[in-house]
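Quick heads-up: it's one chain on its own, the form predicted alone, in structure tokens.
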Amino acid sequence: MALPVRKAVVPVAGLGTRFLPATKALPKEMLTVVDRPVVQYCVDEAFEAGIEHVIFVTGRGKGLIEDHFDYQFELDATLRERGKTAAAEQLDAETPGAGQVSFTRQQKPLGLGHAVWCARDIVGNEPFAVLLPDMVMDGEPGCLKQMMDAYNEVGGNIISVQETTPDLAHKYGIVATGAEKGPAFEITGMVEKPEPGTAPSNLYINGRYILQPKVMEILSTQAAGAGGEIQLTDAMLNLMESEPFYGVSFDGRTFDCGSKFGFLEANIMLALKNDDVRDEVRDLLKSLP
């Protein structure tokens, strides 16, 4: 029987250079999609999936993220004094409880694999999830919950994938697939940003992982790879040699909020699902030439 996945690592140390000057002082993860910051979406997704403890790997200038997930007495008191009890209670409900979040630093930008490794002592010797906050997921249930359901059947290591078109495959990490196993399928290989026409499939890794603790041991000695950084993909390829690896096709939509278009797309599409602004946004879109 697979050990339960109780912890999730959320790397938030990136600089967000593609959104300058907006991210000069504001962490990119705090950019707002409709009415909540990007990072809130993946934390909500993690808790929906049954995660008990979220570990943020931060960097310089990321203090606002810690403040966002903290209880703010002054704000709560002010809202209640002004009769905005519903808003106060909503914030209370969305604030993690004591001991549910931790923060650790990645002092140097040495890659995603290094960022995950920075959480090793808090993760401990147990399986864990990794959620990249740039990727905002829209699905019911959420992406990680779909993965957890598959993990509870097949165990091992699991990554979430989605289809892309051949002309875009060179932008992503692409997987090679094997036999189906229940709600999942075997992953037999991974290629980071393959040359056009060489991708082993049309399935790209969309930023959600469930990994066994051995990956931390691999990352501790992992050499720098593409871009001179310690790549999580390289460590997973190493792990694949000794442990089962599966893929789950996410039944939903992924918005890459690390790109300007993906960020704008997420705002439009999720606004169309928001009761407060749905009608106005729909009317605006209809009015466009």
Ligand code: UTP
Second form
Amino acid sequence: MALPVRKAVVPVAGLGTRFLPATKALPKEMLTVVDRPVVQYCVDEAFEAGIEHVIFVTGRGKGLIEDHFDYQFELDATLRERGKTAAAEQLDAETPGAGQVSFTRQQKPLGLGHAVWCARDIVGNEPFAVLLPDMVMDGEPGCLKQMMDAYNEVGGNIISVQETTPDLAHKYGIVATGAEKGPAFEITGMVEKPEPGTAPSNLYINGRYILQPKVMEILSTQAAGAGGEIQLTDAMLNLMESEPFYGVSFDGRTFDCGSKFGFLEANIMLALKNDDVRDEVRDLLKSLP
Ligand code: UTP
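Based on the form predicted alone presented above, generate the structure block for the form predicted together with this ligand.
Time for the whole complex; same chain goes first.
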């Protein structure tokens, strides 16, 4: 029986250069999709999947994220004074409970692998999830829940993947696939941004992982890779030599909110699911020439 996955690491220390100037003072994870910051989607997804503790790896200028997940006394009191009890209660319900979140710091943005490693002491010696907040998922149940269900059957390390088209494969991390195993399939290799025409499959890694703690040991001595950054993919490739990796095809849609188009796409597609604005957005889209 696989050990339970209780903790999730959410790295939020990157510079968000693709969204300048919006991200000059505002963390890119706080950009809003419809009515909630990007990072809240992945925290909701983590708790929905049964995660008990979310560990944020933050950096300079990311203090707003900590405030966002805190109880806002003045706001709560004012909403209640003005009779907006439902709004106050909704905020309350969406705020993580005492001790359910931790914040640690990545002093320099040395790469995703390094950011994950910064959480090693809080994670401890147990399997954990990693959720990249700029990948916003739309699925029922959520992406991590789908992965957890597979993990409970097959154990090991799990990577969520989604299909792309051959002409776009060079933009992503792509997996090589092996035999099917229950709700998952074996992953036999991974390549970051393959040269056009060389991708081993059309399945790209969409920003959700369940990893065994040995990856932290590997990261502690991991040299910088592509782009001079300490890459999580390199550490996973190393771990793959001694531990099984499985892929789970996400049944849903991924929006890459780290890119301008993905962010706009998420806003439009999720607005079409939002009761307050659905009809107006649909009319607007229909009216376009
Ligand atoms: P990205 O590479 O998409 O984020 O990392 P970035 O570097 O902030 O963005 P651009 O490319 O400059 O626009 C994916 C996630 O990993 C975090 C980011 O905050 C983002 O949530 N990250 C990345 C770190 O926490 N530390 C790093 O050193 C790099």
